[in-house]
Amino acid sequence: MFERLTSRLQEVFRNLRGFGTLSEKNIQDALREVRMALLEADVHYATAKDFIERVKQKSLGAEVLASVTPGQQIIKAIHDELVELLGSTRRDFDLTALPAGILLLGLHGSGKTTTAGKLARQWKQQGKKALLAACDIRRPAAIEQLETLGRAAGVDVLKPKPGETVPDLGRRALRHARQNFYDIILYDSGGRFQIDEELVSELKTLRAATEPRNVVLVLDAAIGQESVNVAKTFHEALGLTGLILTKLDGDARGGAALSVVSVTGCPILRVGIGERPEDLETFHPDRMAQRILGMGDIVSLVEKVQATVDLEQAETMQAKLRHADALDLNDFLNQLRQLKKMGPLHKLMDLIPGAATLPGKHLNQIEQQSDQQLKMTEAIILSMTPRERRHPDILNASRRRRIAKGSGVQVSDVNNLIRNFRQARNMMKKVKKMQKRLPLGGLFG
């Protein structure tokens, strides 16, 4: 996501550095490029002209301090603002009131749905009990796609009653919610692919039903700027209290992120980034300032590790680090599927610093080739006997044929693999050696 935007204001801030002194030309020039990197990642023109002209403000107006060239006092200033502009801090959903309740809303495609069921999905997985209400009944296939969702969620559905009108159904799912002890209840309401009238009744007559403390608008960010209309219509007749942008890793401009907040006034609380059940990340503004900026996001990579790495596999490999001897192939293959949990390449050099400044080619080529690489590696320990992966030093010239066969690779494939996997044990062995002729290396073994 912010691809495009990220590349042209790395190309404005590498021009600033260069500045031993700025002049208000120097601002004005800057920022005029600034602008057209927002318009261009299909910001609001509105939004892009108050951004510009808070940044200006700042930077005509402060003091440069004697720690940091002026051309950084000014990206200083542009991150500040994109934080403001984003909602200055992370706000969430009221889940104060038991149960709570979540209205989505959104029209056809935005994705509503399928956020209905990650959103379930996360919160079980923290301990709640989640209910999903299926009152989107006019869409085809609307009910069994949301039963599918909560079946893998593992949550509760909710379906309509013949003949039963969406206000019911949800006046009927409260109560239900109410009297089984539910702690959160997701109204999966009804779309269209535009907004018309129909449509906002039959909101508003869900919403007086159920009283929702939550009323979250579930917006494709891939629209661009048609989805800030689409926010502000839905707010003006519904008053929103927050939004969920989805599709932003299939949007390289990222513009609508940057406009419905001050657009609406409404905060972002959810962002989609991808369609597996996990690829749904709270919104921290600060954290998302950063990545447009190239600097990384380093706190959401370290949550993204913890979260994916398994603690009782973490805590067996650290005891077989200790003796070299006992690594096998079985534990190589745990640590490539513990890396393929974290997803795609490219998200994750989204979180790290500088991995803005590479070419989308050359980053797109060191995917690819990595997603191969693994995929190669992972077909090769499957194709051995699980005696093999214990004890890799049997793989003789026979085994080695057979194994390439098995992985449709050649035996070189394998060969290579071997070799890396020992050159790693030798390591671990000299890093242990190390540790031991150091002073105290005992307490570290």
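Numbering follows the first chain given and starts at 1. Superpose the two forms; the largest set of C-alphas matching within 1.5 Å is the rigid core. Computed from a prediction, not measured in an experiment: that's the story for all the values here. First, how it differs from the form predicted together with guanosine-5'-diphosphate.
Taking the rigid core as fixed, one finds a CA shift for residue 389 of 2 Å or more between the two forms. Taking the rigid core as fixed, one finds a CA shift for residue 39 smaller than 2 Å between the two forms. Taking the rigid core as fixed, one finds a CA shift for residue 418 of 2 Å or more between the two forms.
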Second form
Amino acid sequence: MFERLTSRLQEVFRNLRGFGTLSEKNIQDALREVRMALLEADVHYATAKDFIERVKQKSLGAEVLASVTPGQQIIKAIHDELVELLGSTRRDFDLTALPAGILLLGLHGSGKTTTAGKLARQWKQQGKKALLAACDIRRPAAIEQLETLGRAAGVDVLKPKPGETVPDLGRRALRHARQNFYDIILYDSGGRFQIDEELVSELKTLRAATEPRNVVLVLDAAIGQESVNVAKTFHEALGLTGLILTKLDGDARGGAALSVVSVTGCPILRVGIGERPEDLETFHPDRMAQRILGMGDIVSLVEKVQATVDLEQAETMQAKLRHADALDLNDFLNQLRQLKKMGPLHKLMDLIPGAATLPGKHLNQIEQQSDQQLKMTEAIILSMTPRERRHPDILNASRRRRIAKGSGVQVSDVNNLIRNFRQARNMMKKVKKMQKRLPLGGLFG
Ligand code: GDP
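For the form predicted together with guanosine-5'-diphosphate instead of the form predicted alone, what are the coordinates?
Every component of the complex follows; first up is the chain already shown.
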């Protein structure tokens, strides 16, 4: 989502690195470019201005360190300010009360109900007993949607009774949660296309009836600058404790994420990165800053891999990513299988340093491998001798013919597979090379 911002910033950094020493003018020019890049990414004007001012103070006043170049020092200052802008440290819901109350609010279509389902699913997986209360009483479809999500996640859903008011429903849900020892109660409130007095007063009565410690706004990042106004208005009216940004997978320019924390003073607790129940991520300001700067996010990548495959395989994959030369056809097959399990490849590639700027062609080629193709790939590779799998370069014409026969495919299929494999290997080499070329490669590992 930050692709454009990332590539603009990298351009600025490339220029900066060209200078052995930096004059005040070099710094001013670079920061002007950074400011333009932020504004283009839809960052709020005042936020961008403050940001640049702070980086400038740090850069101009900083002592020049022997081990890094002045350019790297500025990039570091930008990184640190970005982390600050995104909320400094990771924050989470307050789950200390039992049951812990969470009031989710937001405009219609922001992703409230979907997010309620995703959160309940996460907590259920952590062994917590969660209750979903469907408080959007005017929209039967929303109640039904929540019920479906709850059922899929194995989480109980409490529905309104005919004629019941929102605060009555809230009180009943809380009583039910207390009596039945739930750990968490999530109130999915009603939304509107715009914030109006009626909505605010309904939310206030629900909040008064249930007294949740968490009042969390679900915010659609795709609405750009407008999201800042929405967050501000909700915060002023209801006193938010946290934010969840949704649709960060879309082509939003990312400015919302960079502005809402400073505008509201509330932390971002989670980010929605897709429509599937598992597409909800914990928000780490430092990792996000590194992602924006194009430093990638090896930590998130490893975590994601660990969640899907066992640790040993994950370590092997990490090592292979670092040493593309050692990649052989066994790994190729393993990786294809694992990547399938992990979801869309392009999302994963976002996490790899430098990969965001790779042409999408190679990614798509691998991504488009249907299950059937995967089976064919598997058959072809399994028809090879162990030595051929380890040393694909020995696959001459007669070996390829034998393999095609053995796996019941055409020689052209074997050729295609080898070509794809080589492309994947080259792509990884390229990622590796870009990682080396990136500024601060040494600082961020
Ligand atoms: P509500 O009106 O606030 O309850 O919004 P919904 O939960 O019904 O979501 C509105 C639409 O946004 C649905 O089509 C969701 O699938 C979609 N949506 C929610 N979160 C995300 C997200 O993080 N990414 C994407 N791409 N779509 C999302």
